[in-house]
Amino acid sequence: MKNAVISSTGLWTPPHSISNEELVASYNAWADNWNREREADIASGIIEPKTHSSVEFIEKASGIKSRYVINKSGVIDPDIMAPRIPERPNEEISVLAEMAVNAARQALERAGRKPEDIDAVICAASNMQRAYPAMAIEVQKALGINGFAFDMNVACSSATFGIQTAADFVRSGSARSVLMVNPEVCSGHLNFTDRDSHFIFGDVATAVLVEEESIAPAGHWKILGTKLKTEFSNNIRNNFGFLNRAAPEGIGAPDKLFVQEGRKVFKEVVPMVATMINEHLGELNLQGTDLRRLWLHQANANMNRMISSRVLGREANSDESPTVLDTYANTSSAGSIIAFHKHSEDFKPGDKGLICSFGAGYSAGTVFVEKAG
């Protein structure tokens, strides 16, 4: 069986950023308008008024300070409270594919690869722009890649599931070089009028090039082991889809956007992921102390703090468990890849680390890597 490695990564960041201060100002203005329009019902006790959000609440709950988005003006407009991304004609590249291509080109350039060197493309993301044709095939065409391509969606764990899938293709001999992309327009599925979640997500695109070790460039990353886990839960959900988009309550109904039971998620996911990591460490004859760094899913700073402490036996410092959550917010499948992309250049040959994601499903994935000489 052939060995699979990570040859390079790529990152594309949207040009627009929204601070917590800007987001709170727009939400509070919207809430005031909502309350004003329903003043009589609120006074009679029929409905409860919308309460204000705050910068302090957001940062304490999540660790997020800002986020990048494809469209800023619509999100911070109290009369809109949603991104306004113009629909493109079929003859033009789609928004999601364009994002993926931008990240992919950086990954290819960093590895010294040309499109003709790539055998397959996997688009692994939570927020697919359409059902079909597959986004991956459009990315494949835009880059001029031969071979095959397909989409996969395992919510926030899509990237680690994509890495294992790509590695399995390489290990089996089905492909020698696989491009895995994670374009995420999370703002399109976020309810910006929900105080408990209006701050969570941002937009971004990442790419990972997985290849056979014999052709990998210097400085690649050996994949020591990958492991995936799923367990059904309704605590993180998005019901939007082609079978229910025409529901009487309308496309904008709350359950057609991102919804979650945050406290339940925290209580259930933290032990599940920590146990999974420790079990996988044991299978690889490793210990938490063997890890130079943890590149965890960027969903919540408090969750990452708890998980890393259960793996390392103590609270991790910012070098051992770096965060991009403060500036990127939760970017779903791309979060752990951003952390890896931005915080891995200082590794020396032999240093080991963990790329880990977890999210709706529940789903979780672990990818242990070692810097090659």
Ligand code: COA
Given for the second form:
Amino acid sequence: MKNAVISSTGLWTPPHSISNEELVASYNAWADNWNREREADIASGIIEPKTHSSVEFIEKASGIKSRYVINKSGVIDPDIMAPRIPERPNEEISVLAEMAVNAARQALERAGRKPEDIDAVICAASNMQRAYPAMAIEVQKALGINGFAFDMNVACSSATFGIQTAADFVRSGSARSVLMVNPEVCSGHLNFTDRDSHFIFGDVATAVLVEEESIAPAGHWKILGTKLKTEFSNNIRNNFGFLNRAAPEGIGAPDKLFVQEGRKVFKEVVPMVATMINEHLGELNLQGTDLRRLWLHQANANMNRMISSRVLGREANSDESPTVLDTYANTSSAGSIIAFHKHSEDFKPGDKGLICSFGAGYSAGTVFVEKAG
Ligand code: COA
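Pass me the form predicted together with the ligand as well; I've looked at the form predicted on its own already.
After this comes the whole thing, all chains and molecules, with the earlier chain placed first.
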């Protein structure tokens, strides 16, 4: 069996950012309009009025201060409350593929790779632009890569599932260099009129180049072990799908966007992930204290605090468990990769760390890495 490593990563950040203040102002304006239109029913007690969202709540409950988006004007317009991204003709590259290509170019450049060096492309994300042709094949064409390409979706865990899939191709010898991309337009599936979740997500794209050790550039990352886990749960769900047309009465219902039982997710996923990390550490003959850094999925700062303290045996500082939630919010599969990309330059040969994602499914993935000499 061959050894798989991470040769490089890439990140593309959208140009527009929305602060909590801006987001809350638009939500509150939308809620006031909604209440005004239903004044009589609210006064007679038939329906409950919408209450205001709060900047303080969002930051305290999640650690999020702002998020990047592809389209800002639609999201913060109280009459729209959704991104407005014009459809493109089939001859033009799609939005998701374009984002992925931007991140991929950076990963290829950092590893000194040309498109002809790559054998396969995996697009691993929680929402695809369309059913087919695959985003990954579009990215493959845009970059001029030979070989094969396909899409996979494991919600917030897509990137770690993508890394293990790419590593398995390399380990088995069916590919030597695999480009794995995570374009996430989470603003597209977020219900900006839902007070409980309107602040959660942002947009971004990341890329990871997984290669056979013998061809990897200096300063690559050895993959010490990968592990994946899924356990069915209805607590994070999105019922948007191709059969919606077959049940037209449901089209436009809130369940065709992201919905969650946030409290339950928090309570159930923290122990599941902490146990998984500790078991995987044991299988690799490692301990939490051997890890220089945890690049955890970026959904909630309090969740990450609890998971890291169950792994390290004490609360992690911001160097040991860095956050990108404050500026990026939850970017689904891309979150742990952004953290890894932005907070790994200081690693010395032999330093070890963990890339870990978790989310809908439930699903979780652990990728232990060590900086090579
Ligand atoms: N502004 C002000 N108050 C709000 C609010 C908002 N935007 N949203 C909810 N609240 C209120 C609630 O109404 C509730 O009030 P009550 O106690 O009077 O009923 C109170 O704040 C607590 O709400 P709750 O939903 O229990 O908050 P929480 O502390 O669980 O935080 C999340 C909410 C979503 C931030 C948190 O549960 C979370 O991050 N969970 C994990 C999510 C996750 O990882 N999901 C995976 C996504 S891929």
